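One chain follows as structure tokens, the form predicted in complex with this ligand.
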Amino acid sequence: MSKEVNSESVSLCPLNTAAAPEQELLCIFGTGDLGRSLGQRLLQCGYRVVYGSRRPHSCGPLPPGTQAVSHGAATQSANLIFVCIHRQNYDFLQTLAPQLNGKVLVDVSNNLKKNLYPEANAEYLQRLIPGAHVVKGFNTLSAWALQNGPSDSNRQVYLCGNMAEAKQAVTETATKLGFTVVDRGSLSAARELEDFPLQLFPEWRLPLRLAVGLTAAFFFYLIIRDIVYAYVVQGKDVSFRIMVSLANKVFPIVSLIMLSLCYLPGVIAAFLQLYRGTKYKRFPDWLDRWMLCRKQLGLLALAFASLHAMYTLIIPIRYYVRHRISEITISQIRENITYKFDTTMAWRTDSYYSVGILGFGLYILLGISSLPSVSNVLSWREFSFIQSKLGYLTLFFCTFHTYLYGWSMFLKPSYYKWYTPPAYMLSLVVPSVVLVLKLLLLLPCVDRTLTRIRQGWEKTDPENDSKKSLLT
């Protein structure tokens, strides 16, 4: 068969397939396409390695120098063996439990779903053949790596195992591949390996959902008061506002809910544990999963926080904005009107765009914080001190921002179209709730006991000790 191989590929790995006298033999069970895309880079990088297959003679093309031999021959020959088997396939291995006795084995499987068997893949192997020393690795990566090298996704090679001996065995190997090992603890750990590759940010579910959802409910709010309203009550066709208009009134909306709901679980975390009286009862699930995913409401809050600005600032250059300009200019001469210039309204519309501006700033600061990387450098004491206190900052500036955006909006009738409040007034309810709770909890006596209670101090009522004194 005419096959050329991969072999000159990208590889930092010197290429001494034949000179070197230290060249170790590896094993790889299973001929798969896993096993050959693993094969293949090995010897890329130096090892000899030789395959284990059921049908040593008809397992298909194999890398050039490599060749398939039964598995108990295969075994001989190797310390290292690469499990590229399917776990369905894994009882058969129980047949080599002698031969596999004190070898390494690495179950680089997967799974379809998550949660189709009762134990993981490698704990399961390690059951079959208590006597080899099971490491569970390289299933993070896909196929392709394998056979290609690491590239920016997955540089990092998790690995498990109950054998520190073992794990460095691996380790080398997959340093020699060039991947760094990341080492995950004892071989529990595998169930969690072999759940990563299956996730699509699971975590950002929710707060993405909830995003959406605001999205659409507030689109539809606003095309019924601003646009529908326009064409039946006025005759106007506006429809174009909906581009920029409003989605420039959505994000905003949407960004401010959505940081005030970021906030709003830790002051109930609050109220409910002086409450209480303790922090050792458990938050009901609800707030616990909420509380989980205030980073991705934060930081979804974030983008549409951006958004905001990017649309706010092209508004001078629209088309509508420009013709709306010089109509009035235009009006104003041929009115012979000249409108006074009003400190006030420079004053608020200025101030408007200042708080904005800064709680803008504040935010990406949040978010810069945020990256693991930098989240990493900081101390605990550091890195709440920006989350949480100039987090709530950030949440007051961005709230009166909006309120001096609203002004004396609310006062006036006109504004109410079709009995509505205008959305703006919408958005401002959570984050007013959120700063208002979080003032009470600021008073000096609410927050030292609230400081009492989250350092281990809880309040025994007599209906409490009395029952201790029986129970115990």
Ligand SMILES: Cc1cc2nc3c(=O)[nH]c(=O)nc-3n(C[C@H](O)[C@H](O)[C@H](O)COP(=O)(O)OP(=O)(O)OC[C@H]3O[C@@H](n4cnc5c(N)ncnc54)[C@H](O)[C@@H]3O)c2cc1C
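What I would like now is the form predicted alone, since the data block earlier showed the form predicted in complex with this ligand; can you produce it?
Excluded here are partners and other molecules; the one chain stands alone.
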């Protein structure tokens, strides 16, 4: 019986006595901030790290568990080497060329400005050491991003190189670090990758220029209408109104126009598809660029709307307002006059404020849903519902808010100073056009045709049909 048990039993041994797989050793040239942060991140992900330094005994504090040796000794110990040094210090690598043959060199360097050198840093490194396999990558990550991981930074790592096996090795390392790899092709794309960190808000340039231009134009327009007109015609100095009153007129105007400009390109694109009868023709380049910056336009519009809300809150505590209220109150007491309560005015003001609050609330919802942390947990249908349907509802409320503000002012000649319309009337042109065009697209016959086109249906072309018939 005991023999049978022994023959069928399995011998077990403690887990801690099993031979653990040897951790891969990686090398880093450079002990600066980026090199130390990269080493720390590699250690956390299970790699062994050795540093190559020109001063291995006085290179400063390194992550615990690493060591610094000479460049030659570090080269012999690893097959994958991160080159975390500046381009002007690459020359010493030529002396190590025989030892670097067949090694994978990851160039993480950047320049101070574009077109500083005639060729990309990675291409220059490949020319210095033709026997190595140079891969451009990790240059779009900062030391802070590497220390805190992809949760606090961009998750993407861009790579390019001439050898697929070398890029695959770097890809596996980046994936273990928690990043998503984007392969940009051969090493000729290194110039493009090196220009990425030098870009300063490239997608914000057009929206920012538009915002600055609209703000300056309407400030100038209102200064002429309100400040200069009062001084020339009425002999009054009301220049103090520039700081709050004029600003509180300009900010909502710019906000409403920029919000409507977020949805105008979508409407134009829809009418273009209806006119062409297909979705397979490219939009004009200007329309493509316009549609790509809609998010930035919307966020800037929200910023101006927030400024308008804050400026509105301080109106009751302004010296000018308090002085006017006390002046009117004293004059009523002296003349023993009591103004009758105006129900129509009460309805107008309450509706004006209520619609404005609703519009601003939806504004904030649009801004929150555009944050990556929020949009990543939304399905496409949910995101589209918020940004499209609720977006148009936001535009309607904000436009209606402006109409309630104007009420019947457009009928009074006194508001057309120097024969110029009030600024709020100018702000209503673009949003009103967008809303009218959107209503046309919602008509059943139009909406049905547009839906079919976006599902792949194409309108037949009589000229093409006649040509086909002649050919057959």
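Residue numbers count along the first chain shown, from 1. For clarity, every value in this text was computed on a predicted model and none was experimentally measured.
Between the rigid parts that turn between the two forms, the hinge residue, out of E172, R127, H86, Q199, is Q199.
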